[in-house]
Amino acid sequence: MSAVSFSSWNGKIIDNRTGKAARVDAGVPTMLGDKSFTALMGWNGLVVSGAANIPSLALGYLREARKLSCGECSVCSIGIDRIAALLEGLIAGRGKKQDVAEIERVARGVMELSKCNFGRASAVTPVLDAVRYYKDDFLALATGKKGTTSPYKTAVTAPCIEACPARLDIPGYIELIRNNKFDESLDLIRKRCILPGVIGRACTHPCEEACIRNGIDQTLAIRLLKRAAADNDLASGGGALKKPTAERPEKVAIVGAGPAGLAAAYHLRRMGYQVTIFEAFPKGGGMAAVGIPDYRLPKNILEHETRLIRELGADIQYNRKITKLDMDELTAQGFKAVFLGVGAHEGTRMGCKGEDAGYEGFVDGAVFLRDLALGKPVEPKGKVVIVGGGNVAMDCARSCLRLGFKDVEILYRRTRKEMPARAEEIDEALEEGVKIRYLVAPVSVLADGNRVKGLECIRMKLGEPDSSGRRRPVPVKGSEFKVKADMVIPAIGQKPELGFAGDVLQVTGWGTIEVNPETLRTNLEGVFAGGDCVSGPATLIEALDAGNRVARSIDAYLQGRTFEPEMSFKGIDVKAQRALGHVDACPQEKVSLLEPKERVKSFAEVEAPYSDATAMKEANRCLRCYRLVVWE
C-alpha cells in the first residue's frame, strides 16, 4: 500500500478525500506489506485507500470482535451485539436515522465501562471512527434502501503474541485458566507449544517484556501460567495427545529430537504422516535434556512430554547418530522428506592461547553440561572458572556449586548490563555464592604439565556498540593478570556440527545451514532444516517454533501446495493503543524459591509452582489486549 485517502490510526487524522491521496506516513499501519486493500479496520483506527464499503467493513469487524469478547463483564459483548444488530438493520434497509446516533452512544458506553483492554479500546474504537468520519455512508442506509455486504479478511494478535516466537494465543489460554479450565488451556497451548512443562520452566519469556501491564504495575506471569496448565495435567495423571483423524502413507525422517524435531514430529503425526526421529543421544530433548540442569528443568517433565509424542506414533530411535546425510539411502527407506534439527552442540573457541592443547581440567561448557546430564561423574576439586555471560555459563557455575566446588567464579568481558543471561539467572547465581568478575577476558590458558592451573587474563573497557548493539569490549594495554583455577570451563557459545552433511548442504558464513527463511527448505530436494543449526544458538521456544513452521512447510511440499507463511504484524507497533482508560494496579502473584543455602545442596527444582487457585488469581490480571484487523 502506498497511499491513503483517510486514516484515523492512533488518533492521528489524515483526510485526503477531497483531493489527491497522500503517501503513507508514520500514522498509518503497514502490517499488510505489499498486500492491497481498499479499507482496513483495526484495533487502533480506520485506514481507507480506495472506494470502500465502510458500513459492511464495520459490521465485519464487529462480528470478529464478538468472537474475542469473553462476555464476563457483559458490557462488551452486549454492546457489540447491539451495535451489530443496528448495523444489520441499516444494511437490510430497516434502519432509521436515529440508529446511527445510537451506534455512537453504545460504542462510547462500551469504551467507558468495559473491564478489559479489548472491550475498553479495541472492540469498538475503529467502528466509532467509521461512524464519525463516514457518517454520510451510514445515514444513506437510513432511507430504506438496502445496502450490501462485502467479503473481508481478518487477523488477530496481541503485544504478548507478537513477542512470542511461537505466537501462542496467550490471552486465550490465560482466560481459560482464569475460568478454571486448565485442560482446555493446555489444549490451546499445545497447538503451538508441544512442550508446555519445559517451556513453562525454561523459557526466556519475551512475551512478559511486551505485556501492557509493565507500564501499569508488574508484568503478567505468563511463563508460570503456562507451567500451571502443564503441572495441573501432570498432577491428574497426564492425558494422552489426540491421535490423527486419518493416517497418510508418506514417511518423514527427522534428524534430532530437540525442541524443533519434537515439535515437527508432533504436528506431522497429527496430520497423519509416518515419522521417524534419529537421535544421537540416549534421551530426547536436545539442549533441554543435556544443557539445562535439573534445578531449572526436572528431567521427568521433559521425559513425560517426549513420551507423549512417542505414544502419538512418532518412532524415536535413540543412540542413532547420523554420520552421513545419504539421500539415496533415506529415499530407499521410503522417506519422502527430511528435517534436520541437529541443534548447535559444538563449543565456540575463545581465541586464546592454549585452548586447543587438550589440557586436563579444560572442558567446554556445553560438553560439561552434557556429561553431567548423561551421568558422567565430576570430581569437585578446588576452584573452577567459567568464561562467558550467557545462560550456559550460569548453568555451569550453578551446577558446579551443587557438585561441591567451593570456589566458583565467572569471568565476563563486559558489564552486567550487557550480559545475555536472564536477569533472574544472574540474581540466583549470585545469591547462591557464584562470583562474577566483569570487564575481563582470557588471553591464554595456564597449565602445569598436562593439567590446567589457571588463565592469564586482560582487563577490558567498553568502547562503541558493535553489531549486537552492546558496547564492544576493548583490551586495556598492560593490564594482564593471572587467575588460578583447577578447572576452566569456556561457555561463550555453540555452533552446529555439520560434518555429517559433507559438502552437499549449503552453509552460511556463520557455519549454519542455509535455508529459505519462509519454507525452511535447504538446497537439497525434500530436505528442510530449522532450529539452532539454522539460527545459531537461540532459545528453546524459537527452536520449537521452527518445528511448528517446518511441519506446515513439509505438508505443503508433500501435498504439492504452495507454502503460505502466516500473517505478519512486524511492520507496526502493536503496543500502541488509544483509550486504555484507568486500570487498577494489582501486584503479580509470586512463587517461592528454595533458600540459597538449600539450593546448592542438590539439583532439586529451585522454583515452586503456582497452585491452581493462585494461577487463577494471577490469570485474572490479564487485560486481554487482543489486536484485531479486518480488511477488504
The other form holds:
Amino acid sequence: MSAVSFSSWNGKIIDNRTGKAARVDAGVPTMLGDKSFTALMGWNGLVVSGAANIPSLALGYLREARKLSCGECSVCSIGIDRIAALLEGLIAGRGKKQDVAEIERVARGVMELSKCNFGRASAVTPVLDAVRYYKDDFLALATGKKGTTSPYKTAVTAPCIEACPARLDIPGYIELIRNNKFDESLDLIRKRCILPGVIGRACTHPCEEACIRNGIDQTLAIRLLKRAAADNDLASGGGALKKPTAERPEKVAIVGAGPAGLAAAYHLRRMGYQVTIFEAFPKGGGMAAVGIPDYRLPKNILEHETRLIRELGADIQYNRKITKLDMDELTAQGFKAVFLGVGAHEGTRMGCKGEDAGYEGFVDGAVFLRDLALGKPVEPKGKVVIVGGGNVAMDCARSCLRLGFKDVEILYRRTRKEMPARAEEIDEALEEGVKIRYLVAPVSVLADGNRVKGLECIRMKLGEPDSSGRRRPVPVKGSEFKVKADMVIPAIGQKPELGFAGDVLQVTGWGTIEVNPETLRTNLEGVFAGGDCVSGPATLIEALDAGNRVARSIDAYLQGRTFEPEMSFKGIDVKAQRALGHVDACPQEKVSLLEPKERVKSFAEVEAPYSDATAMKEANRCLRCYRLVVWE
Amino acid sequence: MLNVTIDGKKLEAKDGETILQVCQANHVRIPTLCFHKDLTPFGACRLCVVEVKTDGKWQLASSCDTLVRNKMEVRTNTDRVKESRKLAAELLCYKYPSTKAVRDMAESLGVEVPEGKADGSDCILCGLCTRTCHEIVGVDALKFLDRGLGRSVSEPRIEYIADACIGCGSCAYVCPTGFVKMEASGDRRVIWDKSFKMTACDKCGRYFAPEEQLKWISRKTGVPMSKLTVCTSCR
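Can you now output the form predicted together with its partner chain? The one shown was the form predicted on its own.
Following is the full complex, with the preceding chain placed first.
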C-alpha cells in the first residue's frame, strides 16, 4: 500500500502534503478488498494516496450519486445536478471562480437539508471535502484552462446490505414497498433471495442489527417487509418466475434441493442451463422443509416457492438419495458440472454415556423435526427433555408443546446470554410454557431396559471465553443429579453426512467439504459445494448466498471465464458516518402474535403479517443509508 | 398536552401533532409546496424546514413530518432557516425555471428569480397526487417511480396506471402546479390522456361523474349503481 497523502475520512483531516507525515488512523481505508487506489471518494470522505485528478473524480462521484438519489426530495437530486453542472462547466473551461464557492454552498445545503440519510451522509460529502481541501485544483480550472476527465470505478453498499450474507439491496426493496410497488420489490428481492416468503419468516436477520435506526429508535422490520412483498404476491395468485432469455445446452447436476441447491438451480436456469436436482427427501427446501416447524414457516409458502423454481424448468427429482458420488456416471449422463448442497442433517454427539445405545425415546433433534415434517406420528407421553440452546432446540421444544407434551424442559450448559437461538425464539418458547434450565450438561442417558427414563446431569459454571468468544462452561465437581424424562432430544448441532463421497472428496477437520471460499470449487474437477455441508450448520440466508455465488462460479467455469468475486468492503466500517442531522424517532410498526394459550393448541403460524398499508408505513421509516465509493 | 417553545414563545400542543400543525394553529407562517392537511406528510419540498434543538444542537428538520415532543424547542425565523428555505426554493427554480407556482414561491422567499416566462407547469414530484390517489381515493393509479441501486429509471417521475384510474380528477385538483390536466367536453372527460365516459344526473342532466368512478363507489360502498344516478347538488 502506498502512503496516504490526504484523508478526510470520518471527518478527521490527515494532511501529509506539506511534507510532515501524520499518522493514519486504522479506520481510513487504504485498500478496497484486494484493490489499491490513487484516490478514493466515499460517503465518509476523501482519501488520496497518489497523483490524482480530484475534480474529475468528484464529477464521477456526483454522477454515481445521482443514480442513487431517489428524486423524491428536491434538494438532494437537484442539488447534485446543480453541483455537477458547475463542475462540468469548470472542467470544460467555462467556469468562474465564484462557481467553486457556489459548489461549497450547495453541497452544504444538500447535507443539511436532504430528507434521507443518503442525501445527508453520502450524496456530496466527499465533494465538499474536495473543494475545501483541494481548492487550488478547482480554482485552476476557473482560469480558462480546460481540465480532463479520467475513468473511475465505483461500488455501493449500505450497513444493512453489508450485514446480509446474500447482500440483498435492502434499501432498494424497502423503497419500492414504500412506493406501493410490491411486485417490483419482490423482483428485486429475488435477484438474491429466491425464497422470499421463507426468508421473510425464518431469517435470523443480521441486517436488522446493522440498521442505523437502532441508534435512534428501533431497527426497520426488514424481515417482515420482505415477507410483505412475498405475501402480497401470493395474495394476488403468485406470479411465475421470469423465463430465461435463451437456452444453453450444458447440463448441471445439483445434489440437494435445500436453499443452496434451489438458489443455484434458479440462477442457472435463468442463465439458460439445464438443471437436475437430486433430492433425498420427498419434498424440497432442505432444512427449511424438515427443520423449521409449521408455526414458524407454513409449508405452503415453501411449497409455492419451490414449485416456481420447478416450473422455471429445474427438474427436481424427489426421493433420489445419491448414495455414491460417481463422476463417471454423471459425466456419462451428460452433466458438465455438479453442485453439492447436501446440508448438515446428522446430529452431533453429546459425548455422554448411553447416547449410542439406541434407546427408545432417545431421538436426535434434527431427526425429530424431520420425522415431524414428514408426518411421522409422535405420542405425547410424560416429560420431554431437550438438550441444547440453538434454534433447533427451541423448535423441538415448541413443537413438543404443540404435540401435546405437558412438561417440556430445555437443558443448556451456559446461560441465556450465550444462547445461540434468536432472542424472539427464546421469548416465545418461554411464553408458551417451555422451561429452560441453564448451566446444566448431560453426563449419561438413563434407561429402564430399552426405554429412556432420564438423564444424569452435572451443573456447570462459566469459565474463560473460548474461540467463539462465549464463556466456556466448566463442570462443577460432585454436582451430579438426575432429571426424569420419558423422551430425550439432543439438539446440540449437526454435521454433514458425507459417506456418499467416499474418500475422493477433500474434507476439513470439522467434517465439512473443503472448497475454495471464492469459487466454491472442491478438489474434484467440475464439482462445487456450498451451504451447510461446507459451512457446518448455518442460516438459510447463508445457504442462499452460496447458491447465488456458485451459479455465477459454475457459469464462469462452463464458459471458460475467470470468476470475478464481488467487490468487498471488508475492513471499512460502513456504519460510521459523520452527522445524521435530526431524525424524528418513530417506533417500528408491530405485528400481532397469536396468544401463547392459542399457539400451543396447533401448528398454526404464530406471527401475523403486515397489511400492505402497514408495510408501506414501516417502509417509510427507512433512512436509505446507501454508501457510495468511487476510486481511480 | 405537550409544552413546546416556538421562536421563544411557550405554546401548548397535542400529542401526535407535527411542528407544522402547531405552527399553523398559532399563526406562525411556514412555506410549503408538498403539504396537504388531509394527507400523510411527505417531506419532499424541504421548504417547511425549521431548526429543532437536538442533543443541545440546533438541527434542521422538515416541520411537516416531525412530531412535537414535550419541551421541544423550535426556531422558524433564524437566518439559517431563511437561507435553507431559499436554497430549497432556488434549487426548485433551477430545475423548473418556468413553473409559475415554483417561481412565485421562490420570489416570496426572497430568491432572485431569473428573468424568463412564468407560464410553465411541470411535475415537481411533490407527491400530492400519489398520496391522494392512495390515501383518499384508494385506487393506486399513480405511483412514484424513483431511482436507486440497480434500477434504470433515468429520471424520477410519476407513473400513471391507466387500468386502475377511475377518472375522479382528485389528482388534478390537488396538483400545485397545474401539471395534471383535466379537460371536459360533452360526455367525455380526459385526464392523464385517458378518456372517460361521464354520467349525466337524472334530475338536472349535468354530467357529474365518470361511469368508472361511480362503479368504483358502488363496489366499495355496496350502494347499487341505480342509487348513484343523481348528482350531489340534486340529492
